[in-house]
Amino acid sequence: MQASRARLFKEYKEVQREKVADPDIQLVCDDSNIFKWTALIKGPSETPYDGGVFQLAFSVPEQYPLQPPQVRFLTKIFHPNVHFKTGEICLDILKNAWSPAWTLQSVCRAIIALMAHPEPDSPLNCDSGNLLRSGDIRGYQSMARMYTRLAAMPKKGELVFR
């Protein structure tokens, strides 16, 4: 566990760092437990989640960075490899191809990256994903789009980044 809060230490203060350099992705740790996180992640330009802003929760084990963390989506968003209801994310890196090397800002960075290329063939929205296996991207985008203007488009003067 003190492995695990050194490291978390680390990234804290990488994040800090970095802030400048990657303008799409807010990560913050709770005040009150290192192991739970919050990051804000900006919609990939050129794809029906450009413009959105979308919050993830982080959940650390004791066992990280040996385990990796559970990542979900708070702000609800149509995409296959997402659960509506949950959040959930099926990401390889967040299952069986973890590796200590990962870090909390590379897999938000992982996450974006799925955002813009769909696994249509391992689906949690079975919806979107039927959508694009049928050959109906204009529909997955019309879907996507409409569910990021409803839950991640932020509102009129509402400041998101710092």
Second form
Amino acid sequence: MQASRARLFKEYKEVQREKVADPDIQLVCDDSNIFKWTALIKGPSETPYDGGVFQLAFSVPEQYPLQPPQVRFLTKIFHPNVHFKTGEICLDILKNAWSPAWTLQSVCRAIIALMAHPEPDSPLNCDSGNLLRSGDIRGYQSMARMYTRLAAMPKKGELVFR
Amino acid sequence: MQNQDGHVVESGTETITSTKASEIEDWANFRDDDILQQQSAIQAEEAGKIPFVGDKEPLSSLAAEYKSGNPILVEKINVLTEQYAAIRRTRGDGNCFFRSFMFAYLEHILQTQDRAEVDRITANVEQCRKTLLSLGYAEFTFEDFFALFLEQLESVLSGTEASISHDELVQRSRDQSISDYVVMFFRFITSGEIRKRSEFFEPFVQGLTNTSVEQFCKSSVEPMGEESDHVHITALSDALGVPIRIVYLDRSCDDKGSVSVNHHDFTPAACQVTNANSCATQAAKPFINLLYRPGHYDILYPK
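Having seen the form predicted on its own, I'd like the form predicted together with its partner chain now, please.
Below: every chain and molecule of the assembly, starting with the one above.
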């Protein structure tokens, strides 16, 4: 408990220092609880998530950093490795490949990388996974882009169907 | 796993959301987190059966275990008994090599009070810290683990305020908040050494898995619970400059069917190349003796 708190405090200081270095990630600690964090990440360019801003919720266990944080999308996203309803993320480093060498910040970077490189063979969102696996790249991209516009764009009013 | 293969997705429509909701309700609630939780519950149950580090037992307890087992193993245990007096078991949680090394090393220092060795390994640890920094690891991600190991090292030396007894060392090795941190410290050290000398380790890594050295470190060295192989042992021994003897207890025997117990000494690379003289005595007889049975390491005590 004490160890996890100390570690999170170091991460907090590091985040303050790195703010400028990583403009795609805005990681914020809950005012009253250092075990709760949220992050805003920018959808990577040249992906259907480009232009969107996605919110992540972090719940950090007491055994952190020996155990991984629990992370999920709060913003709706259409992606093979993100559960469409719960926002749960299928990413090895959040499960059995976790190590204390990762940080909340680098987890955000890994999630951005996952957005750009979906793994359709281990899908949490089978509809999305099946589109990619069947080679329907356009179908996947248009669905993903639609949800990015619906849910992840700062101004929702400009929704356009083409 | 069920999936929604039945659904034909027409891009651009919004219908999937609503139809999916009711159908997947029951299993949608069963998430990866639940699986992880169930897994750790099983682990916790197993944990109750054997501590991270067990009590010292006479080697006869090992013989009893194989009483009606494979005759080659029974014979090998007989041979072992000539050289070794006791065994200390560790929990088979994937960390057994590192955990065995931790206890065997700290116990050795506690019993020998070898300050020169402590100074030597402390210098190596400092070198490992620099290695990790040069590899791009953020210091705050590993410094707590380093500090905790150095603390344990300090505490097994007598005459300091922090000095501990042998009983206390056993207790600490069973205390997850200390034991796991030291194991993780060794994982960092091992990973740093492998990545620093990735050209040397690459063929060995290739022999184990099909991945790059970096990927191997990320998936098979750094995560807790990942089992150790000769690559890990070589790297840890090299990085810390501590020779390790692994005694193999398996069913192998030669053509004539005569039985001998093989062992392999991992001698730190630095000892072989430079100042061979100072290491010569050390290299000849490693003070860390581990018993390897396929898939598991325990600590052995020579007579």
